[in-house]
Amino acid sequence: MQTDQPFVQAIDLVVRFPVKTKQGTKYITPVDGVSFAVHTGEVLALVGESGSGKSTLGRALVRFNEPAAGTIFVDGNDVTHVRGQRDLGTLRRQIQMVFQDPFGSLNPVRSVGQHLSALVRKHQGLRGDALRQQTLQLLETVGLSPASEMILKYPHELSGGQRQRVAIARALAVKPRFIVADEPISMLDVSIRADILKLLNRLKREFDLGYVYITHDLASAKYFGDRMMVLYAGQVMETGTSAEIIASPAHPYTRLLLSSTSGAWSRDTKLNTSVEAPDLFEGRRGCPFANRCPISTEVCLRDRPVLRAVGANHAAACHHADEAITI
């Protein structure tokens, strides 16, 4: 159930990393002034190519990456620079992360039961039979049956889909209110991706969870995301409801992503763009997509565009958004 106050909010968030060059140390900004808000029970899909800043942004929300500027609020509290085991532990009981690689995120020498029971014991204070029953219940909740057998298995004995379900159960073990799901289906067989998305959707309803869903797949973003935010070079290109962005993309980059999506409405309209990598260095000018954009002009190279409304609850950061709709 949504309230007026968003559960997770980022304001002008910047994440930067040092890079050594011949001229000395410079900084890249894979997240450059990003703002958004997500309510309880809502899914915001972050969409973009590899290197667009999606995962860096997601990791900043759970404080795996330290923001260089901007503010992060979780449940109304400023958590931008929280430190220490106690405060970080409090934050991560509220917001958990499910990683892309379900094998790499699990300890190969610990059984499924050990992965889950340690968290249940620490965060729910259960012991003995109550601990075992709660661990079994978590496995049943994510569709791993019979739970009494699954609890004894090790990660190498599971399929990719089963391992990802264990990773999701592990996130649920601390009873979070929000999950950052970082490409949770990209390393799975196509045949089971839909099942994992259906599971995440069911958990959203059952536990009133909010999500930031990170993906490069617009089809899954449309299915799972209530709203969509398109990122390129760490900046927001377009934002709005998933349905409206898919139906009426207003940024040339969004149209490029759609034209590359299997079964897309614009499959036969391939935009003429370069494959040049974006400039991520601090102090860059103009629109980061200008060097690939088929309609860029001098103003695009000179001035960074701001998000402006192109419809109800729909905005794009493009100097030529009206023209982009017609290309």
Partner chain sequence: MSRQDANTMEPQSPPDARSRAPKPQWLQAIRQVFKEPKAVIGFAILGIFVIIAIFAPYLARFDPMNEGALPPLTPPNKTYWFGTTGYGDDVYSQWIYATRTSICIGLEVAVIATSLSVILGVYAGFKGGKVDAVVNWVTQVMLVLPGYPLIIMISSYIPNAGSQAIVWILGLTSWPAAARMKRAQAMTFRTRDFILAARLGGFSDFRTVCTEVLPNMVSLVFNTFISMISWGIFGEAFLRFLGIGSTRTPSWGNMLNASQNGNAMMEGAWWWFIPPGLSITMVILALTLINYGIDEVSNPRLKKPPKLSKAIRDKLRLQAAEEGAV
Second form
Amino acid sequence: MQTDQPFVQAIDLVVRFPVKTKQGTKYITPVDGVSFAVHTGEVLALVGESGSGKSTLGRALVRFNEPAAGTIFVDGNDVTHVRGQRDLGTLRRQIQMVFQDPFGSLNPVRSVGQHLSALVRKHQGLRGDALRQQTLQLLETVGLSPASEMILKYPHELSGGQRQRVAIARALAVKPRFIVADEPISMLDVSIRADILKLLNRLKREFDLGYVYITHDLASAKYFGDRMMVLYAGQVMETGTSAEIIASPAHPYTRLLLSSTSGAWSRDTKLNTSVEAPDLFEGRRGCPFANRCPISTEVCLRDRPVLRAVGANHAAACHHADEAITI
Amino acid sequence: MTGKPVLDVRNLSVGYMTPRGFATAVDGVSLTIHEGETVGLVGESGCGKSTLAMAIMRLLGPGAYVTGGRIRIADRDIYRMGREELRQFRWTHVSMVFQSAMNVLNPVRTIGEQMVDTFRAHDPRMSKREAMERSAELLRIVRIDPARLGSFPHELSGGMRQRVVIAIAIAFKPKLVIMDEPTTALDVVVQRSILEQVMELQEQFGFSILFISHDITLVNRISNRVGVMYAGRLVEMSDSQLATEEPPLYHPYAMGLHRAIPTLDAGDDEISGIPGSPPVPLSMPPGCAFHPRCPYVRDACASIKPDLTRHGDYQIACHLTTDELRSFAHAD
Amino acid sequence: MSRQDANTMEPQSPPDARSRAPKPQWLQAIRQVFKEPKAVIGFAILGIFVIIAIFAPYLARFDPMNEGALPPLTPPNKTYWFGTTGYGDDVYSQWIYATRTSICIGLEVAVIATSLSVILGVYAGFKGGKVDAVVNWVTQVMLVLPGYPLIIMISSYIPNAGSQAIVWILGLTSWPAAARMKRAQAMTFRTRDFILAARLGGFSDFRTVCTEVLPNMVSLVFNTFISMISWGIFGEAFLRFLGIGSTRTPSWGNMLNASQNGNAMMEGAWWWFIPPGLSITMVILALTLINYGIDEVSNPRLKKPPKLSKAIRDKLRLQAAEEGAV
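Given the form predicted on its own, state the structure of the form predicted together with the partner chain.
To see the whole picture, the full complex is given below, headed by that same chain.
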């Protein structure tokens, strides 16, 4: 791993949204004090269930929403509050995004070629034959061949996997250094997921790309992510190298997730099934997982736990992280 | 498990009339489910698994036709029933849980009203109060506070809604419950707690389950037997790999599915997808529909459609021999 | 454009069909529109009127407005094909030129109203924020004001309003309903992933609207355009029939107005008011049929499911699975 400055760095990031309730407007914080750093050529997997804030966090990095507090550095520049087409454009030339739904992320009335060539022309300044060659080259890069035929197709003529490849090619057309991949395989057929993950992996090596890989699936996070960050209710529960978290999870929530993943149900983790969705309202106290946690105590309801190291490159936000291992 | 057959599907074919021609979605599928058994059905989008479920419920939409075969549920042919008889038969003998609870629940009426309606639709003599009591009891069975009877569907979490739907599905003690991706839209933790509960309910009430999913690991986890569908055909039917001691045999497609998903087990196992995409109904490859994507393809595969044949404890529709299947399945 | 679900029941088009150069969707859509019998009939009727409008000077036999040079109230005969008016004009020639006026006014009103509804509705709906709030407020106000009285009021302030004035009055007052519809649709695009992707690509909102949003709304825009032609023709006839604006222009509305003032009904001069009256009805019918045709292509839910062809039915000897509902 590089020792130079990280390409993307978030410090104590908070994203806040207003919601209308019967008691008037309140605020929820889907991202609540999250810090991380990712280098190029590295993959950080954000793992969490719905409501964990993983997608909101990913979207904050490309500034689809503006953080309420905290700082985002991209390539050493503070981009937390940049505005306007020019500055956002600079940011988005560095960070691109791949969306979850390959059926919704392509415009149904535009051909594959139209999706890519406008971007290539704008960002690489190519025209005419050079533009066409570069577009074809992009399609070859993401494994869509014969490219000269693919370039003419419309989204409805492609399978889900092919569409996702087009979406990846579109992200690459800008020549980014970093990609936020928001559940890129979860809506695809099982038999083609592996190839999309392998494609992302190959692009990482080929272009020295960094990734934030957003997923709810621990197994794919382990496969693709160098490091992993488990989120719950917008807060980091546990972070560390993927191998270590899977092998020795320190947070009760991580262990609940692990034991619920389809291959590996074990009956020894008791879970409180009466609560499903975490409370996201601003001003909550204690550990957000406390009301579902099998080992929560008074202190968990009162004080918010901070991330503490439980190993080299491994930290967990749990008051009982040390004891938790034995339960 | 050799109780009485609850569901017996013989050579069922279903197709859709589309503007571009007649598309076969289910092609000669035979399937038997015995009393108290859970049979899983795995396949990717467009493989015909949902069409099969809808055909069994006789809920096929306009434009869909059963073109051959026969379906018997509890020894009755539901395609020979009158409208009223069918209405009574559904829910009392066979019921269904869909992927989205919101497709079943009416968003503008409370859970209680909807449950009471369901009860009284099947038993008009039941009083409102009695129906309410039965509804409360059902909610308790699926571990939801009966106070929730006054809630609207949107006031419940996704998991709770699906529990309500499951409660309604088992309300009349049906012999067979069809579950079509019942937990796909839910988080893994919720998924697990719901499925564990379904298994408990099954022990308690003894219904059979046809469990349809794209998740082969999950299906293996909860089923006694597992069928794999590809391009409208059943290509494999076998005991769940978790239930047997001997090393399992797979259809090449199922082998591919197993290799396509990363697992949590230690070791950096290399995953590999199946090249190409699943075929679509109007352009089915001749012979074995999987042959263009199959790494072990033979000459015969492109021309002759293989039928399910017995290989030891497994039924596999493939031209390879038992030994070949065994050696490929355990090559790595 | 409905998204296909993971377990879609309808087969997708084959991903690797031997491809001839694939046609853009809008071209396919236009072809489909021309396969709809309703639309074909509509286009045929409209086509006749458009041809009449284009070739009016060659088709007319007399000066349409020569005021009294011909014998008044002559029933149709070999010289005066549609007879003459009470003021001594040839009805046929007047009708030919009136067709030209009405079709032109219809088109002009449609261009103005459609452009306004697209610019205001789509752009504001997509953009959101303050722009949208202002535009939406204006739209609401315009929608609340009663249409006909407003038009009559404005028109009566313009003495001897010519065709151009009427075009602007109709065009400027008829965009709000269409704009509101477009705004509603444009708003749904704001959060679509492919729009977010365009923003990530660094494209301006204006460009995104033009290249990503509008091509998805072609059928709605076209629908508006057709309805607005209809509205323009009807509105013009309505105003002129009420005697608003210059009576010196040959138009269907003026012909009706003149026949009314000239007691055509009492005199039994049916040939005077039937041609303009029937023309208005026919054109509006044609335009409505075209709109139905477009609807049927752009909204597949209106289509009946295809029936099994007899050959397939015989071959399969099927047990029909009748549709069922719980």
